[in-house]
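Heads up, the chain below is alone and in the form predicted on its own; it's given as structure tokens.
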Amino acid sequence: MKLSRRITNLTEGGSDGWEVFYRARRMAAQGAKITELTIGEHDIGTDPAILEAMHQAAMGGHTGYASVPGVRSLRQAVASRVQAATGVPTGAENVIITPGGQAALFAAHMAVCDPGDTALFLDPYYATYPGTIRGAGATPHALQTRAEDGFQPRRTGLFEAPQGARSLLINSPNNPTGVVYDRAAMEAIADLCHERDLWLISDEVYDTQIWEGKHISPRALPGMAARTLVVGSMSKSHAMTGSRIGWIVAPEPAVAALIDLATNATYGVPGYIQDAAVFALGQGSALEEQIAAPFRRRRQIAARLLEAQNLVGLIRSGGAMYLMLDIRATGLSGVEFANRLLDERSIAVMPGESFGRAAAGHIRVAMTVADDAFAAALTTLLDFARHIARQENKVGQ
């Protein structure tokens, strides 16, 4: 019996970016010590306010079947949430809540793209990203970005895109680099957009997480609202990330008929869940700083690592929990630093080359260990660098 060609061509026979990921939690699950700087989880659980109003819904009975398209006062909760931040009118009717982030992309392609159809994407890139977009039954295909650009998307490159696609996707902040995509950007996307009648889908589950400039939701640029589907998380803005609490803002109709797929695949989320975001999303501003602020002072300490060395750059990063870093200086490619590191050094970190070709010859680093932790990897990381460049030299002499 053969399994159907959708779920097993996802990753198309290769890799799908994980690898190095993996092979550290085998070995700390051997028993060796690792510094994992791989995953984009909170080194701090989530708030035992939180999970104390998640303990009393469930016990208050919101056990059974939730509604569909999610509580009412979470969905206005969520509306309220991002009509502050972008000005742009926005209801409960605009709100489904999806189980997680990840959830909420391929529903988005669902709701946007019939089988075949391409759908863009910008390079580098969440490694699931393609595979998302192969399960909703399209074509993926990568728009590049250039690491001497800062990874910012330029409007000759975006309009390198082929004609007759249906989607783009875009992610700011974005993971891996931590890139907060500027105006210039944002309005070259929107433009491409309305060119080429492209449903936009904003991944913007780091909104939270600004660092420099100022994140610009592409919903609220002109013309933008009738065609962008907004994908939103408490994952990384409450560290919630097992939670699976996640949210598309659309307009009504998509919202509509996401419902429908909704009903027929995941038939909603937790009550007691949802109600513990409802209660979250009531704290305010204050507790997402307090979320945030380990990655703040974590990228400043990188960024004075950083300075006293010229081996490893460091791609100027505006928001998220990552680092991108360029060690082509080295001689290896991602890959292989990667794996060296974790052999050599235990300290288990991201290939570029497991967020698309554009950061290949790069490594993505979490910021997810405590600070003195994190401080020391990075200076081992940093030897390790000028370890390996020396090596090259004296091969090449």
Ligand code: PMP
Contents of the next structure:
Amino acid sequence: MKLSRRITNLTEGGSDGWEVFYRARRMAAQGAKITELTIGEHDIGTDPAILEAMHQAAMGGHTGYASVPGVRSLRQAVASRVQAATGVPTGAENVIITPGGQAALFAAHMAVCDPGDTALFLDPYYATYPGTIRGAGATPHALQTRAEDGFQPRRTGLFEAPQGARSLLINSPNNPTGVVYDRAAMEAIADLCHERDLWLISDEVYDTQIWEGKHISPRALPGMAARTLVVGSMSKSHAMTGSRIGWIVAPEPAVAALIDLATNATYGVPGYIQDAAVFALGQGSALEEQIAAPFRRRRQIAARLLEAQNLVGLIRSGGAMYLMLDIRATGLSGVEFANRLLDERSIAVMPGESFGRAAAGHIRVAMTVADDAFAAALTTLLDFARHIARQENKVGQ
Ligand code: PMP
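Please give the other form, namely the form predicted in complex with the named molecule, since only the form predicted on its own has been shown so far.
Following is the full complex, with the preceding chain placed first.
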């Protein structure tokens, strides 16, 4: 039987970017000892106090269908958190709870794009973006940011967007680069949205992982709240990846439409997970900082190790749980480097090419193993880069 074009074309028959990750998982399943620096999964589980709240909620009977838009207390808690962080008036009716940020990205595009519309996004990008957009029936179109600009979006590049697009998806702090978009970048993004009448979908799932500078939510820029959908999630901020809990903050009519979509797509999120999320958000920034702290530390470890050489470049970044390394001086592509690093040194990283064209010749390193193992893996990676550079007859030290 023939499957729909919509689903068979999700990855356009090409790579979905996850090959090195799956190969590493297969090798590990066959008993190989692999250091996995691939996906954005913390090396700690969800805090036992959050699990206890989940347990209490489930035992207390919150196991039936939960309110489709999300329980009022969680919608209110998200609204208050967003209002406190941005100063933009936000109420529970501006919030819908979703089964994770990924479902929120999909729903946001469903809400603003008609079939065949062009949906813009910035390259480098989180690997699911083009597939998510295609899944919602729209046509993805990437706008390049450049390594030379430290992957900050620039006005000229942004305004190369084709006329007639419907939406723009951005992500700051950025996965894969860790770059936090600066004020000039956010203002240029807002100007583009105003001038071309675009919806902005702002993926802010890393907003608690800021190491340098300040996270700017573009919804707070003049006139932007009426055309912005913010995607949030507790996956990264509260180490709750498996709980599948996130949200969209949007203008009220958009939320009302998203509730209709949820009724017909997901029928909401488990009540006991939502209760645990209310508890977790109630712990305030102290818990968020505690969960972010290992990445802050490991970023410093990496900076020290990378400072001592000039073969592998560290992209200047201000946030997120990843490092983007420029390995172009080794002469290998990101894909070649990642595959050989896995085969020859048992370390798994993601090729920059998994995240678009702009990050070719780079690799993304997730800072998701204990400090000692992380330092050892980076040392091995640098040693491997020197070995390759010698083989390829390039200069390095
Ligand atoms: N956006 C970005 C940029 C991500 O990196 C991820 C997960 N890695 C997601 C969204 C989705 O996260 P989740 O569905 O776990 O909330």
